[in-house]
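Here we start with a single chain on its own, the form predicted alone, put down as C-alpha cells.
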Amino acid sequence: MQEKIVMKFGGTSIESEDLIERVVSIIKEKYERDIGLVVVVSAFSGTTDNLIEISDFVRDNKRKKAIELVEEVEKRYIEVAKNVIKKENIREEVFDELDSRINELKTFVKNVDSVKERELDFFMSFGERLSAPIISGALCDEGVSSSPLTGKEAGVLTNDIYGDARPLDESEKKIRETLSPLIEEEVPIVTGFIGSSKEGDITTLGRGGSDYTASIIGEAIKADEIWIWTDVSGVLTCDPSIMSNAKPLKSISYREALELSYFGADVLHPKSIEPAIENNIPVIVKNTYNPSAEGTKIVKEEEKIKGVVKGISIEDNVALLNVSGIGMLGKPGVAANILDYLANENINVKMISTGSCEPTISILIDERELEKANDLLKKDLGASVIEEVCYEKDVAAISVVGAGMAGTPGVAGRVFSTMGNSEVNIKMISQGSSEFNISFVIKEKDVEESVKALHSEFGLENI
C-alpha cells in the first residue's frame, strides 16, 4: 500500500524564491519515491497582515489606499512567480490565476458595504489563494504533476463561525473523496487556513489554521504521517531567542506538545493537531532551512526521561485579574460563577488559582480581553460576595513541561527553589493533578532570567 504523507509549509517556508525552490525539491524527492502527497500551504509571510490592513482601509472608507496595497501584494506574488517558474506556458497559466484572484479582491474592495467577521474572512483568504497556484506551478515546472485547490475545492466544509471555524462531520468524507484519487496521479496543493460554509461563504480556521488544515486532511485520507515544515528544527526545549543553545526534542507525546503550545510555544497551536491525536497519526515538525535535520516526532506514547522536564514555554500578552471579598471564604460556587460570567462573554481563562485562607481568586486571561473582563466583574461589586476587582499587566506565564512530573518527587521543589535563588517573585501557581506541567505567573521583566535558570537547572542544553 502506498505511504501517504500530508506536508504543511508555513509562511516563513515559502517567503522567497530560494525557499520555494527548496520546498519544491523536498516535495519532488518524496514524489519520486512514489509516496502519496498532499501539500498544504500558508500565505507568504506578512501577507495576512497586509490583507487585514486592506480590510481596515475599506472599513474606514479609504478605498484608494486599499487598492494601492492590493497592488503591492499583487506585485510581490507576480515577481516571485516570475522568478520560480521558468517555462512560459506554465508561468502564463499561473499569472492568469493570480490575475483572476487579484481582480476578485479589487472588485470586493470597491463594492463591499461593510467589513464584519464574514467579510474579514474573505479578505484574509487571499494570501493562501495566491500562494497555492505559485507552489503548484513551480512543481509543474520541475516535472511534478500538480494542481492548486482552495479549501472549498478540497472539501473542507465548516460551520459559519467566521474567524474560528470548525470542520463539519461531512467534511471528512468530502475531503477523502476529492483528494484520495488525486494523490494517485499528482501532488494537490491545498490552501491552508481557509474552508467554506455550507452556503459557500469562505471561512477561516483561526490561529494555527494551516496546521489545522493539514491535520484535518491527514485524518480524512488516513495519512501515515503529517509533516509540519517551519523555520526551526522541531519543538525546542525553550524559546531560542532567550537560550541560543535550546535543543530540538527528538520525540514528545501529543499531551506534552499540547501543554507546551497551550502556554505559548509557537510551533503548534493546541487545536491544530486534534484530528491527528484522535486518529493516532504521528506529527513531525521539520525545518525547511535544514531539511536533513531529524526534527521532532509527536506521538501518542509518553516517555518519562531521567530529568523529567523536556521543555519550558512562555506566554506573554496576558494579564492577571484578582477578585476578592471576605464573603468568598467558604462559600461554594463562587469560582464557578465567575468562570460562567467570563465564559458567557467568550473570555478564555488560561489559569485560575484560589487560596485556602485568603478570600481571593486569581485568574489569568489574554491581555486584550482584560478591559472587558474587568468591567464585567466590577458590575457585580456589592451585588454578591465580590468586593474588589484589580489587575496586573506586564506579567507572563511560565510552564515547565514533561511526562510524569506529578509522580516524580522534587520537581516542583527544584522549580521554585530555582526561582527563589534567582530572586524572582511568583504571583500565581497552577499545577493541580496534571502530570505534565507546572505553571506559574511572574513579572514580564523576569522572564528571560527565569527561563535561563530553569533551562540550566534541568540540564536541557544536554537533552
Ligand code: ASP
Given for the second form:
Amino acid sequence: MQEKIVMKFGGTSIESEDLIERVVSIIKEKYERDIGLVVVVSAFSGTTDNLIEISDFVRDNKRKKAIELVEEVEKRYIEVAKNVIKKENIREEVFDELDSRINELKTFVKNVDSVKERELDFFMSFGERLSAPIISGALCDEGVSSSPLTGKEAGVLTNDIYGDARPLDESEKKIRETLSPLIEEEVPIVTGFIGSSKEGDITTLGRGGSDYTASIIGEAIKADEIWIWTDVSGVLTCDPSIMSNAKPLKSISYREALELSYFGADVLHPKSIEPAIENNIPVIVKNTYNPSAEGTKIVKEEEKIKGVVKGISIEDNVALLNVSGIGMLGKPGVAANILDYLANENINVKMISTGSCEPTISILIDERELEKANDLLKKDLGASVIEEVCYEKDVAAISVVGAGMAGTPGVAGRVFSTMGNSEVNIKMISQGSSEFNISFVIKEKDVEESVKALHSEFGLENI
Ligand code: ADP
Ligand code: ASP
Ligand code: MG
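Can you swap the form predicted alone for the form predicted in complex with this ligand?
Zooming out: every chain and molecule, the one shown earlier first.
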C-alpha cells in the first residue's frame, strides 16, 4: 500500500441517495488504486439538532413527543438505506443494525431519569451511529469490502469532558493498532464526532467534531493526507451565505486555517488543525457536489499574497460579558482571577480587553456558555471588586486573516477606516500575536454590511 488517506464526509455530503452514490464512487476509485483509506462520517445534516431536541423533550418529560421525533429520524435513515442498498443480504444486515440502534434510543428515551451532559452526549451519538452502517453497506453493495466502527471501536478514547472531549494520549496507539491492519483489507467507516471515556461512556468532541475525528485518526495512522469533503469547493474567502461571490482559496497555511475556523468559518473544526500541524499532514477541503473542483490545500508553508488578506470569518454564536467595578482600577490580578474562574468551569474566552481608564473588562465567550459564566461572575458580586456584570448577546466577531498581514503596515488602518466609512461601531478589538489576523466585535445587525465592505476593500472577489 503506497499511500494512506483519511477522508471525512460531512452531513450534507451523505444525506441522500444521490450523494451516497457519489461518495461511494469517490471511495471506490481510491480503493481500486490500492490507496489505504479510513472514512469518517457525520450524521445526516440536521440529525444532531434533532437528537438535542429529543433530549430536551425528555428533560421536560414530554416522552411521547420525543418518541415521535425518534420515529421521524428513523424513517429518514431507513428510507435512504432502502434506496442505496440493493443486495438482500447486505440490506438485512444494515437494517438489523439500524433497528437495534433505534431500539436502544427508544429504550433510553423511555427510561432515562435525568438528562445531564453525559446523557446528552449519549443522545447526540445516535446520528453518526446510524449513518456509518448505511455508508458501509452502500460500499459493500458496490463490491468494496467495508465495515462500520464506532469511535470507541476505532480506539478514540477521550477524557470525560462531555460535549467537548479530547483524546487521551493512549488513544493514538489504540487507533493505530485497530485501523492500520484493517485498511490493508477493507475501508473502515468510522463514526465522526464520538469517542468513549475510560469508563466506557460515550463522549462527543464538540459540535462539528467529525473533522477532529478525521485528523485524530490521520495522526494515529500516519496518513499522507486528510481530505474533508463538504458542500462547498474549499475554504472560501468568506462565508458564502453572506457573500455569494466568495472565492475558494487554492492554498492556505495551517495557521490561517486555524484563525479562520476559530472565528467562525464552519468548514473546518478549529481543533482539527492541531494534529495536522504536529504531524505536517496536508488537509484538503473538497466539494462532494463538485468533486473535480480543485478545493483548498492546507499546508505548513505560509504564502504572502499581494492583496495581503485571504479571508474574513464571522462568528455570531458569541456573547460579550462586561465586568466592572471602580475598585478594579489599577488593581493587579483582576483579569487573571476572572479568567481563572471561567477556566475552572471549562469556559473558553475567545477575546478579552481591559479599559485603560474605565474600570471595565470585556470578555467574548461562546453564547451557549453565557448563562453559566454570568452566574459564576455574579456570585462574587460585592465580595470582590466586581460591582456589575452585564452582557450583550446580539454581537458578532469578525476576523480578517492573511499571512501577509504580519509586517505589512497599514492593514489595521484599512480595516478600521472601512468600518468607519460604513458607520459601524466597534465594541472590542484584538490582534493575535501572530499578526495573522485582526479580530473585532460589532453588533450582529452590522455584520453583512461590514463583511461586504471588507471583502471589496481587500479585493477578495478577484483573488
Ligand atoms: P459539513 O456538514 O460538511 O461538516 P459544515 O456545515 O460544518 O459542513 O461546513 C461547511 C459550511 O461552512 C459551508 O456550507 C459554508 O456555509 C460554511 N462556511 C462558513 N465560512 C466558510 C468559509 N470561509 N469557507 C467555506 N465554507 C464556510
Ligand atoms: N454531527 C455532529 C454535529 O452536527 C458532528 C459533525 O457534523 O461534524 O455537530
Ligand atoms: Mg462540519
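Positions refer to the first chain, counted from 1. Rigid core: the largest C-alpha set superposing within 1.5 Å between the two forms. Just so it is clear, the structure is predicted and the values come from calculations on it, not from any experiment.
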| query | finding |
| --- | --- |
| Core-superposed C-alpha of Met124 shifting 2 Å or more between these two forms | no |
| C-alpha of Ser145 moved at least 2 Å between these two forms on rigid core | no |
| Displaced residue check between these two forms: Leu364, CA, 2 Å or over, core reference | yes |
| Cα shift between these two forms at Asn374, which is computed once both forms share a superposed rigid core (Å) | 5.8 |
